[in-house]
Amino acid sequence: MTIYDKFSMAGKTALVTGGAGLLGKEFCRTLAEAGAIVYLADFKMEIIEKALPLLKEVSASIRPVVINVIDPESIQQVVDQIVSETGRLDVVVNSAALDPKVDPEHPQVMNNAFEDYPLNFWQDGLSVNLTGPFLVSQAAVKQMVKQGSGSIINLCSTYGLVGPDQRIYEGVGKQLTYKPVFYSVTKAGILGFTRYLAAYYANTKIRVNALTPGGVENNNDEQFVKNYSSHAILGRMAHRDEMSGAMLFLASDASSYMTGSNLVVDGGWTAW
C-alpha cells in the first residue's frame, strides 16, 4: 500500500454535520473526491439546497440529510439512514457549531459583551457545541462498535486553545464587538471531549481526534481581516479549502497512529 493508498476513502462512508457550512462544504467536497459516500447534514433543508450546487462536481457522492445535533432521535434517524442505505459509518466530522463571526454571512454581530451575557445564548452554545458532538459521537460510535472501525473528528478553534483577543474585532462595523465566551468554553471542551472519547475507545480501530483551524477568510471586514493577519505568522487568514488535507489525513488511514490528538492548522497564530 502507498502512502496514496493510505489517503483515500473509497467504499467508506462519512457524515458531515454543519455540512452546508464554510468548511463543511470543503470537507464533504474533500471526502467525496477522496472516494467517499457523504451525508451532507444540517439543521434546514433550504441550507443544504444552497450549498449542493457548489458541490456539483462531486455531487454523485454526496447525500443531503436534515439532522439536529441536539436532538437524540433526529440524530438516530440520519445514522439508521446511513447503515441502512451503506452498511457502515466511517468516519464522523463533527463540525455544525454555534459561531458568531465577522463576515457578511452574520451582518448583525452583537455586542456579546461578557457583564451582559444573556444565559440563553449561553446555554444554546453550550448545547449546540458540546452536547452536539457528544450526541452525533454518541449514536455513529455504536456502527463503528459493530463494524470495529471508525475515525470522529471534532472541530476545535484556536480560541479553544488560546483566549481571543478582542482587540482584532476593534473598528469592525459601526460598534465594538466581541468573540462570546460561550465560544471558547465550548471549543476548549472539546478537546477534553476527544482526550475522553480517545481514552474510552482504547484497544481499538475506532480512533478520535481534534482539527484546530485558524481563522478562514470569507469577504470579511477589511479591517478584521488586518487585524487578524498581524497576528498570524504567515501573515494572512486561511483560504476555505486549506484545512481539507487536515482533515482527510484525520479520517483517512494514513493517519491510523493517531488518536486522541488535536491537529492544529492556523497559519502560526497560537506558536507566539
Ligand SMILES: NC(=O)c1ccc[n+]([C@@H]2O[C@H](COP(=O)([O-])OP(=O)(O)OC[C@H]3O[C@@H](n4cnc5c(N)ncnc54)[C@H](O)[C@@H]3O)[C@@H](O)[C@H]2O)c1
Second form
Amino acid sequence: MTIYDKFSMAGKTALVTGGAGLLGKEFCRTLAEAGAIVYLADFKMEIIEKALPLLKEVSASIRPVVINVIDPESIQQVVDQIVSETGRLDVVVNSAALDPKVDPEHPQVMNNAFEDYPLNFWQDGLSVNLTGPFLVSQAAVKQMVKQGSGSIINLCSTYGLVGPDQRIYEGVGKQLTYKPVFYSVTKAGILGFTRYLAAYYANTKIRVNALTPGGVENNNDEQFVKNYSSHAILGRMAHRDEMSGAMLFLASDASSYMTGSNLVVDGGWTAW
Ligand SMILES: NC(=O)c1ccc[n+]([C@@H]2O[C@H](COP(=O)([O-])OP(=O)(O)OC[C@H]3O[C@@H](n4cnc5c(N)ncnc54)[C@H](O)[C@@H]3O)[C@@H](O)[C@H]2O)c1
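Starting from the form predicted alone shown above, please give the structure in the form predicted in complex with this ligand.
Now the full complex is given, and it begins with the chain already shown.
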C-alpha cells in the first residue's frame, strides 16, 4: 500500500454535518475527491441548495440531506438513509455549529457583552455545538460498532484552546463586538468529548479526533483581517481549503495510529 492509498476514501461513506458551511463545503469536496460517497447534511434545503452549485465538479458523489443536529429523530433518519443506501458509515465530520463570524455571509449581530449575555443564546450555543456532536456521534457509532471501524472528527477552534482576544473585534463594524462566551466553552468541551469517546472505544478501530482550525478568511472587514492576521505566526488568515488536508488525514487510514488527539491548523496562532 502506498501513502496515496492510505489517503484514499474509495468505497467509503462519509457524513458531514454543517456541510453547506464555509468549511463544511470544503470537507465535502475533499472527501468526494478522495473517492467517498458524501452526505452533505445541513439544517435547511434552501441552505444546501446554495452550496450545491459550488460543488458541481464532485456532484456525482455528493448526496444532500436535511438534518437538525439537535433532533435525535432527524439524525436517526439520516443515519438510516445512509446505511440503507450504502451499507456503511465510515466517517462523520461534526462541523455544524453556531459560529458567529465577521463576514457578509454571517450577518448575525453579536454585540452582547458578557454581563448581559442572554441565557437563550448561551443555551442555543450549547445545544448545537455540544449536544449536536453528542447526538450525531451516538447515532453514527452504532453502525461503526457493527462494521468494526470508523473515524469521527469533531471541529474545535483556537478559542477552545485560548481565550478570545476581544480587541480583535473592536472597530470592525456593527456585526460582532465580542466573540461570545458559548463559543469558547463549547469548543473547549468538544475536546473533552473527543477524548471521552476515543477512550470509550479503546481497543477498536473506531477513532475519534478533533480538528482545530484558525480563522478562515471570507471577504471579511479589512480591519478585522489585519487585527486577526497580526496574531498568526504566518501573518495571515487561512484560506478556506487549508483545513482539507488535515481533515482527510484524520478521516482516512493515513492517521490509523491517531485517536483522542487534536490537530491544530492555525498558522501558529496559538503557538505564541
Ligand atoms: N470558519 C472558521 O474560521 C472556523 C475557525 C475555527 C473553527 N471553525 C469551526 O469549524 C466548523 C465549520 O465552520 P464553518 O466555517 O463551515 O461554519 P459555518 O457557520 O459557515 O457553517 C456552519 C453550518 O452549520 C449549520 N447548522 C447550524 N445549526 C445546525 C443544526 N441545528 N443542524 C444542522 N446544521 C446546522 C449551518 O446551517 C451552517 O451551514 C464549525 O464547527 C466552526 O465552529 C470554523
